[in-house]
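A lone chain, given as structure tokens: the form predicted on its own.
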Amino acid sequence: MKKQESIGIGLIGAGERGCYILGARIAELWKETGMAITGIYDINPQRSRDAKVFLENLYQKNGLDLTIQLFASYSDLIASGSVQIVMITTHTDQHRIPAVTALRSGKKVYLDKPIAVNLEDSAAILACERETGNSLIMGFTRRYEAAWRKSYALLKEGAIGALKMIQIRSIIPYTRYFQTWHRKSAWSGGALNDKSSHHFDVFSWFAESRCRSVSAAGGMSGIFPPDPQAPLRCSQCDRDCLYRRRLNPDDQQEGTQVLGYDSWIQADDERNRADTCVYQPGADIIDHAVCNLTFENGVKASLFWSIFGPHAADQETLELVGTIGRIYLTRSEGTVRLIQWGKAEETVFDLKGPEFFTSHYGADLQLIRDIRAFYDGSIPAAGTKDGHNSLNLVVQTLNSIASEGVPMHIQSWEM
């Protein structure tokens, strides 16, 4: 077994995203990137221990003999000489303090999306970045996914002329948002924040303009009515249920393994459970919305979104309409179609390389490579301003929904 000096990554938040998705991808790419998880802190000590076992075993399988240190606090981890990159994958409401502390340390920082649950916290992170001159990289996965990058490249090449309209349709049955800590808006900002922070970021990325106004309609569909008699969690349930955790193909696509570890199996606290019954009372998140956005350069954008519906091949699509053509992306198929005026046949780009079948259609592997490039001095594909802007749109969308569709005019917008 090989021992090797690595660029040390300190993981703050050893949950599904941090350990079992990004942590696993880092282990798989350590020979290419030279990066390895060297330290872990989680507010739940057992979760840290579970993550240590999982990751050390994975590194051994990939040929690296690695001992991961467990830290008693996030500040101790950030200060450690074994950590050169700080990776923050805590619950969203816990982002602000470790992000600010890490930025002030001068070390490279990765912050998972969404940036925060409120604009006060995201503004504090943005202010700290400006104060310190130290920047961070954010994990908006569409920015690292081959099909979305190809669509953006075609747009920049002028393949469809001047962009006029953008549409994202996202009907992804992420009922797990009712089963995990995301079910409380105070912790996650709601499903619209956690899932559609990606979509709002895409709108700004492609439009390359300031958003002027947002109007939206949405709410709670009633598909998951609170049932005081419902079992607390899937592992205690013998009902015939469509939504049992891990039976959903969209759960399985992530490839996570958390339900096999003690800190998840034995978790009593609602924040820590991964299989709360979807009918358990207490969830306060909306599960569907239709949003319309207008940008200062005239681009119009719309989002048609829900976290329920059957699993399907076309459950997330992107359409760009320009003056001389259209681009149409089907995410789960890894295809981009280019339709142009004056050409009888459309051009189809198949972006399904071998890595497409890993988490987030290969985006997480590319993100790890981009983190290494960021460590070496490259400008990140997505940063703090992008996170703040995305959250601003989420907040204004929720305000419009609460006001029964009244348009919200964007007062503060960072580009």
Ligand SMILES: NC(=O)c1ccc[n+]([C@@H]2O[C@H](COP(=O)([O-])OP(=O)(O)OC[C@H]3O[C@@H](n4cnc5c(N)ncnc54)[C@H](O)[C@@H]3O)[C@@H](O)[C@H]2O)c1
The other form holds:
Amino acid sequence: MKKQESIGIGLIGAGERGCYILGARIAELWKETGMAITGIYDINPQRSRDAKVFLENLYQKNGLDLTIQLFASYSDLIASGSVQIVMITTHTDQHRIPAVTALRSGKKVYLDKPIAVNLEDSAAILACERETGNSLIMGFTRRYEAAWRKSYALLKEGAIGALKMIQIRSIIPYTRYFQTWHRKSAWSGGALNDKSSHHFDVFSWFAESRCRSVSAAGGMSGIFPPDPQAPLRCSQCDRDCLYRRRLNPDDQQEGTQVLGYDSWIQADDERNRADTCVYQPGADIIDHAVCNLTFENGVKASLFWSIFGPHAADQETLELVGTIGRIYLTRSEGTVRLIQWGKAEETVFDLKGPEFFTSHYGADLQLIRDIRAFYDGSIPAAGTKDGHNSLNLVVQTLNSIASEGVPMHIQSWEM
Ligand SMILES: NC(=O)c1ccc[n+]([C@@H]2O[C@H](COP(=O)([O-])OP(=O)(O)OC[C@H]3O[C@@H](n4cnc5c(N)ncnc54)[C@H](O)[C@@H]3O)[C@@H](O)[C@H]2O)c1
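Return the form predicted in complex with this ligand of this protein as a structure block, the form predicted on its own having already been given.
Every component of the complex follows; first up is the chain already shown.
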């Protein structure tokens, strides 16, 4: 068993994403990247303790004898000499303070998406970046996923000519957004922020232009009507229900690890519960939207999004239409089809390497490698400006929905 000097990552927010997804991927790649989680701070001490046991065991299995230090505050963790990279995976409304403190420390910073729940917070992170000259890398997973990178590369090579239209369909039964802390807009910015911050980021990434306007329709579908008689949580319920945690198709596919821990499944506090009944009153998030965007260079983009509907192989697709061809990506199949004028046969790229079957279709492993490259000085695939622009589009989409489709003109854009 090795005891080795590593590039220390300090984890702030040791939940599903920070510990059980990214923490696990970092442990799996430590021999390749030389990075390891050396410190943890979570506002909930039980989560810190559980994460320490989970990760130390994982490092042990991967041949590293590691003792992870638990910190009493985010600022102690950031100041610690054993931390070289600060990784922030707290609830979204809790991103700003650790992000700003970490940027000021001069250390490398990873911040998960969405950047924040409001533009004041994301503007403060942006201003801090400008003031300190330090920058951060953001976790927009599709930026690190093979099929999306391939689509972008094909576009840049001119395979479809000049880009004219982009469409994303995302019909994913992520009813967990009603069951976890995401159910309150004040904590998550809503399901549209949590899920479609990725999609809005993809639009900006591919369009490479300033967005001029957004118009949208959407709201609450009524599929999950608040029921004051509903049990508090799945574990107290014997109803026949499609959305029961652990048993619904998305939980089955993703194997959500936090459902094994008492701090989620026994928690009284709504923010900490992972299995609140989807019908419990109090959720204030929208669950579907259609949305049109116009970019300054003439590109038009459209989003067709819901968090209900059956689990299916084509639940998320990207389509790009250019002057001489089309690109069509099916996310859960890991395929990209290229259709070109004058070619009878389409070309199909199968991007399912061995890592495709790991979290986020392999994107998280690539993200860890990109964090290492960022530590060494590379420019990140996504940073604060991308986070801010994506949130701006989420906010303006919600404004347009609230005013029944009136187009919202985008006043500021970070290039
Ligand atoms: N990039 C992706 O694809 C992706 C996927 C999942 C989640 N996320 C993002 O990761 C973040 C965390 O989500 P999650 O699913 O892990 O949630 P989670 O509830 O499982 O974990 C969040 C943890 O943060 C802790 N926390 C909350 N406030 C804190 C604070 N002020 N200081 C320290 N710890 C605090 C909570 O106690 C909890 O343990 C969110 O911003 C979410 O949108 C990104």
